[in-house]
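Quick heads-up: it's one chain on its own, the form predicted alone, in structure tokens.
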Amino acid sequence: MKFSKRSLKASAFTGSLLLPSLAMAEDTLNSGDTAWMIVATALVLFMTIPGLSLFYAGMVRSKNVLSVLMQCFTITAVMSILWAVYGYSLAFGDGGSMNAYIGGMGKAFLSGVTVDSLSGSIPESVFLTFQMTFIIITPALIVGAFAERMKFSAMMIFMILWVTLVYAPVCHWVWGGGFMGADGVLDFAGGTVVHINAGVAGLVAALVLGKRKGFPSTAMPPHNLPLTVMGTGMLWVGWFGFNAGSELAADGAAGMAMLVTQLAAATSAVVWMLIEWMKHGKPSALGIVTGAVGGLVAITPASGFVGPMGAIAIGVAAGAICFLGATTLKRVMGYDDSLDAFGVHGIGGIVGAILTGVFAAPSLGGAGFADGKTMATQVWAQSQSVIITIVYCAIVSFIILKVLDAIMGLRVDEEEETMGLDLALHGERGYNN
């Protein structure tokens, strides 16, 4: 997601720009620009369905494989809807008075989306269809977290009172006109809208549901290493369109946000597998691509502010970091975070909104600060928004989840659990041999 034109101008910082309904006169169809974000569009959708799809399915036992393939399909049919019906105009609709904290019904049921309305360069079809696939895989990334004990029906609920009331009013802040945009805060494409969100959202899901069955004294490997290894290259290519088509046009900044996206990814894939090694003796097919996974969350916020070698140091921050967060943190902390959603998103993209605020810095190769920031004042924003996602998101996830438990509870019974969520919810097998 971009301010302007990502050339940071001082313009870009009032969020004006952001708002389709607000498109200047001057507004003129690309076909360059709009050739590239359909593509852009179609990458990140192929992100969920089937990168993230198949990268948790293999890191399930094979009792739950259907299940988790299950829950990210039907969040992406259920989140396209509600993104049409109110959520694209609760996060970039004018929000009037109350426009620093969530946009307006305005935009409800795309009121005022035709053949001809622009957002900047492209039609504004295309820019909330773009959207649309970020709102579509945040959620489909918390699944991660509860994976194998979580009802279905309750995994919904949840999910459709999440981004209501979670994801649309936090990108609303960064991108869509709110208080975070306004106050300069940097978030390219998603590091506090979508992998701090999730990752926070994960952790208290996972703290609220319990560990399933047997952990941590059972053995709980991946069933089919090579879907996830298959997913993560999907995710990877995927992501081009995440980071690079955030710039929202066919330009030299989307030309560097997919160059340093590759770079981030890269170092941190390499930074994971060469620590596992030098711990465990030797290097796993699951550490090195959750390692590449770590990387291209941490670059994400970053991806249109810094350079190459800010890149790479930033791949070697999350591989180490997150690596830290995925074993030791889950390890001494006891929780069930069943595919380290948190140890990767969440503890990835705090790593990649803070270092943004140091490698944005153009005497380190990046493309500058906020208007009259410095590189302490910029990281002190890059926390502060961190700090407020963090705690609004965990505050917001906990109510709504203990109100779902309490109403008609979140977990699967003890013998649903044992069968398998395959069979218990959806009376199917992933496997018939």
The other form holds:
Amino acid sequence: MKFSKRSLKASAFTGSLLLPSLAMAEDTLNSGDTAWMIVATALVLFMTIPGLSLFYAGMVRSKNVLSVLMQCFTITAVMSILWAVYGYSLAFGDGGSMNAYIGGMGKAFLSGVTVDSLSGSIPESVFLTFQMTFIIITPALIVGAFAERMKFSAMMIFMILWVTLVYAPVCHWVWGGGFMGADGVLDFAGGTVVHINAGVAGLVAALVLGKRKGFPSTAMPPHNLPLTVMGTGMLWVGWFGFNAGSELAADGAAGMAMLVTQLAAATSAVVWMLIEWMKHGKPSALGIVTGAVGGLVAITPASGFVGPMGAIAIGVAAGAICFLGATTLKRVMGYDDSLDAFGVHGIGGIVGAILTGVFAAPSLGGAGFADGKTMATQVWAQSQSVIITIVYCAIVSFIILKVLDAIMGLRVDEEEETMGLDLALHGERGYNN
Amino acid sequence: MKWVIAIIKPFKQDDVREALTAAGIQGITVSEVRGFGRQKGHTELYRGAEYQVDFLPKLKIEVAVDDDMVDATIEAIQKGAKTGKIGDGKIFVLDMSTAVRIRTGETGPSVL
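Switching forms now, from the form predicted alone to the form predicted in complex with its partner chain, please provide the structure.
All chains and molecules follow, beginning with the one already shown.
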């Protein structure tokens, strides 16, 4: 019976008041765990800069290549500071009577974090830096949905408000001692917190901002697919830190998380390629790498709970359903999610979150359900967590965007959009020859 | 004097240059161009979004020759550029009134 260790360790902060002896028994530094978590933290940072940045940069037109790189890089810097000032406290601090929903400000400015403070078997500095890389990549994922048309200033303010009002609470619900973790929802490395959250916020942003000028009648092919393929490779490698690191220890479960991550990504990549090959006659590089990312997303919530064959099954589902999400759904619904943040991360996150409830079954090679849960009640708990995240994230994202649109405007003007955001907003070009 | 312009498939550049050299042509000018003829363009597909690409990359070869070399030039280009498939390109021949060598100022067929 296995919950995410992340929530167990987070609850040790609050639990230590009631059970000091237990907390002290758990809080012994393990150098193996610490070494692995420092590496895992670096791997997850590597996913955003440069992995995700390049993945996105290759897919936009050449006149906007710097704008997406710049957005991802700036998010990385700003979120790091925000996390230290109050983000970590809101997500992992003790919220007192409100703890089911949000953490408190007791750890604001990293109050109490010293060289000696521990979180489980690793230094708290390592734990909070690992978590910092998650609040960096989540808003960076949203960038893909509104690429090539959003003002840089509005984008930054949106991201600051969004992580404060959406990411931090949802992170607290699942991992910080909030109600979802307490309800036995299984989200090992961030299916709801990271991917559904980012995907839904991206979809709402794409709808509120409207389509790019000329979409879909004008051709907007990716300007440099080799960057996208390279970026995907970096994402894939970094994902070992994301998923196996979410065990917060160097143990068997971390090893299994690594194995299932590899299998799901590989399966989803192959499935996407085969579907595309059959449907359109040619297997494409953009197709196989998108399939790989879909598989990585879908295995994220499941990675600590399923076995290798469950991972392959999740990979098949992710490849097929994300294919529909990125190719068909967008066209049918008519929204312009530029780089498929929703089609891949939103859809892949939902597939993974729900299937975690199926393939965690010991009979299917999984590690077992949360206490007292059967497959049916686990799937129900997973589905509820998906629905709550979608509804909460969609409503709050919509309100933030509408308010910002009224105050400062979200979109660049038509001339700037035609010129390209690189020159219009940043005064430079990606390529000078 | 004639001005011979050929639009060919880019990968046939070396074959055409060799054929022209063998025919005794002293100099050519080559540029990368885009266009379409009866071959039409092609489609590209990115995550299900299909784009019609109307303009295909082609190579434009320009050769200035004296009248007695025109047939040999056309023959050489045709020999070098032909694959037998649609899109091999075309050769156009224009009359040319003057040719000047910038270095010396001399004019006429001896410049070519």
